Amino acid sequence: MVASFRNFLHYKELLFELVRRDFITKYRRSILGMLWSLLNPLGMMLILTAVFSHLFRGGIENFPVYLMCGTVIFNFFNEATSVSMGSVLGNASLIKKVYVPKYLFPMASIFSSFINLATSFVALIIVMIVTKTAVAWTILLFWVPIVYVFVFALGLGLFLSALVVSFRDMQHLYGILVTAWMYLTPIFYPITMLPPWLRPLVGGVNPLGVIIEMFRDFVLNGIMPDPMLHVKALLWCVAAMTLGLITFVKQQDSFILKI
């Protein structure tokens, strides 16, 4: 553990450069640049609000903020895991030339996506101001579910980046899986509209459902979340990091033979 931490500190400047490179590459030759990180969630909020607000008018108060709380968390998770999944393959030429701790590549992808998450949170604040949403002191704890989703995405990103080296079809399969995951997460619909037998799966077992519910409690509802939400989120984070680290460490020595 100590040796691994020292190794990480030794390469922290490289991690910074990888994050910087990924961020610059994403917005290269874009006129609006980073502003798209603000415009994208706002645009999707307007479209989804126009489509779904009438359907759920009786079940959700302040639908735009309800929707934004869900999309901010899920979009970060989706982007972070999708980009980190191809991070090892995408840096094959560098891995073949020099020794670099390979975990830096999925980590850099996660941190790069985290910058976009910060910008998306600005979009959420704008929507809250426009809709005159009441703000409670609990909004100061918004970072707690952010930490949970970051750790969960990092663990899953490590797992996917190692898995895809041997199983390239995962790049295509994951898009289907994450789409199904989105519809099984109460992002733009109230969980009460689901059949009773499905609610525990969507709201209790789904890690993103747990984190989004916690985020809404802090930001939108102005209340402290149920302590069981923290327990569930911690368990999912530990499970994801354990799976990711074990899989990545076990497979990383064979990366150079497969990429």
Given for the second form:
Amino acid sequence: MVASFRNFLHYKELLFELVRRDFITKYRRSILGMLWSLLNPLGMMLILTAVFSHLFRGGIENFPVYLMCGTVIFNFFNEATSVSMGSVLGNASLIKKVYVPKYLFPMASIFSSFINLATSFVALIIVMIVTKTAVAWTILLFWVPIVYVFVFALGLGLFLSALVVSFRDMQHLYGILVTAWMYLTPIFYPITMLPPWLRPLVGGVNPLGVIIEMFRDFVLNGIMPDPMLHVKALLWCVAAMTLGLITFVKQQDSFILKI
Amino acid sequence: MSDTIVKVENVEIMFRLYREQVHNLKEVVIKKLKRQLAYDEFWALRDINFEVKRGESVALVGKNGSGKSTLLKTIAGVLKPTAGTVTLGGTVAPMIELGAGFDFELTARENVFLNGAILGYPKDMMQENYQKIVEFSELEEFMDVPVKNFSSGMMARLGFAIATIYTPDILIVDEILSVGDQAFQLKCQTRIDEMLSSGTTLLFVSHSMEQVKQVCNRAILLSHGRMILDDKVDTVSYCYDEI
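Shown: the form predicted on its own; wanted: the form predicted in complex with the partner chain:
Every chain and every other molecule in the complex is listed next, the one we just looked at coming first.
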């Protein structure tokens, strides 16, 4: 335990360099560069608002902000887990030649996506100012659900990146799973729109539903969320990290034989 | 003090040779049901035992497929042995492939820092020695060019310059000195000699007995994953020619 922590400290600069690499290669040769990670969520928000404010009039006040609270969290989760899933396979040539702690690859992917989350958050603030959304002091706690979704995505990312080495089908399957997950999360509809039997599952169990609800309470509704939400989010984080770490540690020595 | 810096004990490595690559769940399930998921065991290394003392330079020689590279990778920590242990008493600079981990989209300058981090070198040290790396690789005017536009020789030069900027306790070299032109090979040779004289331990794989005789004083002969001989270079060289 102590040894692996010291090992992590030794390689912390590699984590930083890997994130930097992702960041540089992502925007290299595009004219607007980093601005895209701000423009992207704004553009998506405009389209979705235009579409859904006509389709669902589920009595959501301030739909643009309601929507963006959901998409900011969900898009981070989607990007982080999808990218980290391919990170071990993508660095195959390196893993075969040099010893590096392999968990750094999925971890770096999560951090790279996290930079995107930060810019999307700036986009959210812009939208809140434009729509003159009233804020309460609770907005200062916006980072709490972000920590939850970060840890949850890290755990799942570790799990997926190890799993996909043995079962490549996961790469294709995961896209479908995430789409289903997105529709089962109240991002652009209110939970009250669902039939009653489905509500506990979507709002009460679904970790992303829980985290998004908490985020909306802090940012949009200006209230302290139900303590049960914290309990659920924490349990999901612990579960994801346990699953991820156990799978990854068990599998990591055989990566080199399979990639 | 002649302490042991590399200790290889009873190392064995087994690969499973699946007759067909099986990579998806459907195939796995079907083959499991049909009991077709048979594989052959292939022992790439068997019963490897040796010690290397600080400052020694040891060559691993043998034919293609005899397990030299596998053994080097095991010592470098890239491969985990199926059985047995490898104990190292110092820092390792692995040169199994020069420029492993270069990102082709990044410039040479950016790759210097990325590669330094991959080798576990601290950043401030890389910054301090950046100029030395550039000078050694003779790539001054190409440092802001993406590596994808480099020739293999240029990449090898940059890779060697980064990996050797710092004098490790153990240097692992796998058949890399065959790249680059004569002048650069000579330069690499000089740098390795320099490291050796400052006390670095060298593990060396090469097919050129000439080179081995030049650099090493001891050699281990491998054949089909087993150690055949562990002796002075001249003796091993003689036997190598025999088999």
